[in-house]
Amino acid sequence: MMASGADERMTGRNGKRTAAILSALWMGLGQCYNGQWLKGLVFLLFQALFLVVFFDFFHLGLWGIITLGEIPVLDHSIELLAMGLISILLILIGLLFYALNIVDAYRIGALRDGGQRPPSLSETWKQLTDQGFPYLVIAPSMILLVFVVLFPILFMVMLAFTNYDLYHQPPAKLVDYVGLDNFVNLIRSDLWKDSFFSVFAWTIVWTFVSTTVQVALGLFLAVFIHQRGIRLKKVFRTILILPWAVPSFVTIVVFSGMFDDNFGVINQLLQQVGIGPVPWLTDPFWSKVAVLLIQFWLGFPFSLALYTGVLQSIPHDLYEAADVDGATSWQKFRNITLPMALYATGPLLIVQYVGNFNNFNVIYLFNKGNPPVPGSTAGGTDILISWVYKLTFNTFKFNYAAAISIVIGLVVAAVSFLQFRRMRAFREEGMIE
């Protein structure tokens, strides 16, 4: 009712600043000033409710994440840490809305300064669902992601800087921040130092061999089935994809039984063809071979499926042109198929390398990282992640577990980042010339 009067008053004056300041004072005030009463009221109420509902929680959480509690038994440091993180995340989300509210007041104010009528509620709604539709749709999943993915990561990062272990554990004791002590102790401790390099070396070999072979095998089979003369292509593909269809932990546990030194099927078969029993589970070398074989089996169907798709998308005229030039099959593979296939699947290759670097399931379910190696805290097949898991949970060093996870995470992230940047698929978006 007073909108028209206000319009006249505001024209040509600096209403956008006033609106922005009002909105900064309390959410929605600027909107009311702009004449968007309902929107303003909703915002007003939003801030009031946000503060009323969360005030105590924020107070406890923010105090808690800084002090981690002051009185043992009464204060539960780990709960306080979690509450603090949730508080900070909620406050950030609140601040985001707060900022949007100020920007909105400023924009509408500018519109009015230019003599335009502020959009009505239905117009605002239309604009929101039209232009803002993508944001509207992803908003719920983004908020969920914050709490399901971001929160645990932040929680872990915080733990890496505390002394959270058996002797500093609620309820009896409080947890304290210890700065970088965990990282320093990890480097110094004999427990880690002595076995680290052998584990790290095996991790690299494991990552490289398992991934490369599973990819090469998948590519080879895909090319083979793709040949023109091959019949029953669908049958072959279906059969070869089966290892992928069975849940991997079932496969691993079954294989672990088949590789048993004394009673396993594999050794029985080997003995029938005259090869002595192979110590698959008790000899470090042979258990490494066994776990690699299992990973080949588990990994190749994915590559097969991937390359089957890629091969079908390679334009046929390339091969025809090669035929005209008199290229051999190998030349065609080397110069057409391989570059095209790798170009299309480069990012996925990195994902597979990283996946195997941290392939805890296969290692742990097959033989728990065993067999033991004299004088070492790591077993013969332990890769970094499984070794760390055993050591930290066995010694109750939750803080060390967090610290090492951060280190592993950083290494993986750095390698992936460099590789991704070098990949042509990311650098340029066109096809191969």
Partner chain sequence: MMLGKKWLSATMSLALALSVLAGCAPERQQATTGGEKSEKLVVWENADDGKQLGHTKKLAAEFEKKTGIKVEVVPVAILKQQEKLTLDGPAGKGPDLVTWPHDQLGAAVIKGLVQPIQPDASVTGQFDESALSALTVDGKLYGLPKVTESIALIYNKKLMPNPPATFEELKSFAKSYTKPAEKKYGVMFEINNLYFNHFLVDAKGGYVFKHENGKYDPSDIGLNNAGAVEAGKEVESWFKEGLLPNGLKGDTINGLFKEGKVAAVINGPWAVLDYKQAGIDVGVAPIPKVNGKDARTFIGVKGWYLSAYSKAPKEALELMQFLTGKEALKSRFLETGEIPPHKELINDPVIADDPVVSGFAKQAAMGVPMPNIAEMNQVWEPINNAFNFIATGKQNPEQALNDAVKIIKEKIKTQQQ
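Beyond the form predicted together with its partner chain, can we have the form predicted alone?
One chain, no partners, no other molecules: that is all that follows.
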């Protein structure tokens, strides 16, 4: 006896392929073919509404991101660029759901090919909440992250390839794509290369000196207080941790007044001991020294607290064994304390280096990156991130600010990636418990 058409579909081998093809033609058709009519109609209606609601937006956005407008005043290049990026993100999200729809149709079709009954709507919902609950929970936040985090990054990247600056302000003027000109000018143009390499070099020096000294100072004080025979350890720790308890911006502003060339208490004290006043705020070299000293003050309490906890976790048996072997204090520090401390705090050290690479607060609150440097678009103490701020809000060089931001991101990402991979703390998780 021949099977009916429906039965043939139930037991046929190509049902899954047919369902997938139908869902690829239009969302929901494959589900309807599999007998899941309600789910199929919901998918079908979802695609129809998606296209109806966003079609005009997609059309204008995709045209805008390619052309950036054609008629000044009428077309706003930056708004078109933003619309284009949003359109692409929405299309990608839509394609993700489209792919999931095809996979779902293929999976249900495979069940039917095997002679099984497709799950009902309630069974589908139960399966979704049981097996896909984590994805349901994080899905809204992931979609939000796409527009809150990913969109600004993509927008910045796109600006780096345009001529968007003070002289190309839409809608009065159109913005155009300029390719890699902004990056090339940073390293070849006489106007930009000196400023860029000077600020980049100072940023590297600032990062390594400020972070290394604050870490070394915190470790030294922690080891010193941890020694046997030191009394009033809690008092020392409380006093040394106090700079961390004061809000950093308050500390920086107070130090800015103390380092004032004319009225600052530091120059008054230096004069009393026979040392002339130091141009802390007007000389680039001494301004750099001042911001480094401030960062040492702000940063060492954290390292002190961090290494105090690490030292207390090192087994005393190791030191007792070293004493039996006749090891000196330096040998015990070099072979026991320092490796164990660095092993436990390695990832945090990277975080501190990266944080100081982009430490905007100290530079800007102390003297706003000043003093000015003749022939340079950056101040004497500007690091890359504070220079980006000035280019964006003072001189409206949005294109160069975006290009420099990409350089910052690449440097931070590359250093972090390489260092994290080299960290034993990441390769040998569970060594310290």
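Every value quoted in this text rests on a predicted model; they were computed, and no experiment measured them. Positions refer to the first chain, counted from 1.
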Co-membership of I363 and I266 in a rigid part between these two forms: yes
When the larger rigid part is superposed on C-alpha atoms, the smaller part turns between these two forms by a whole-degree angle of 16
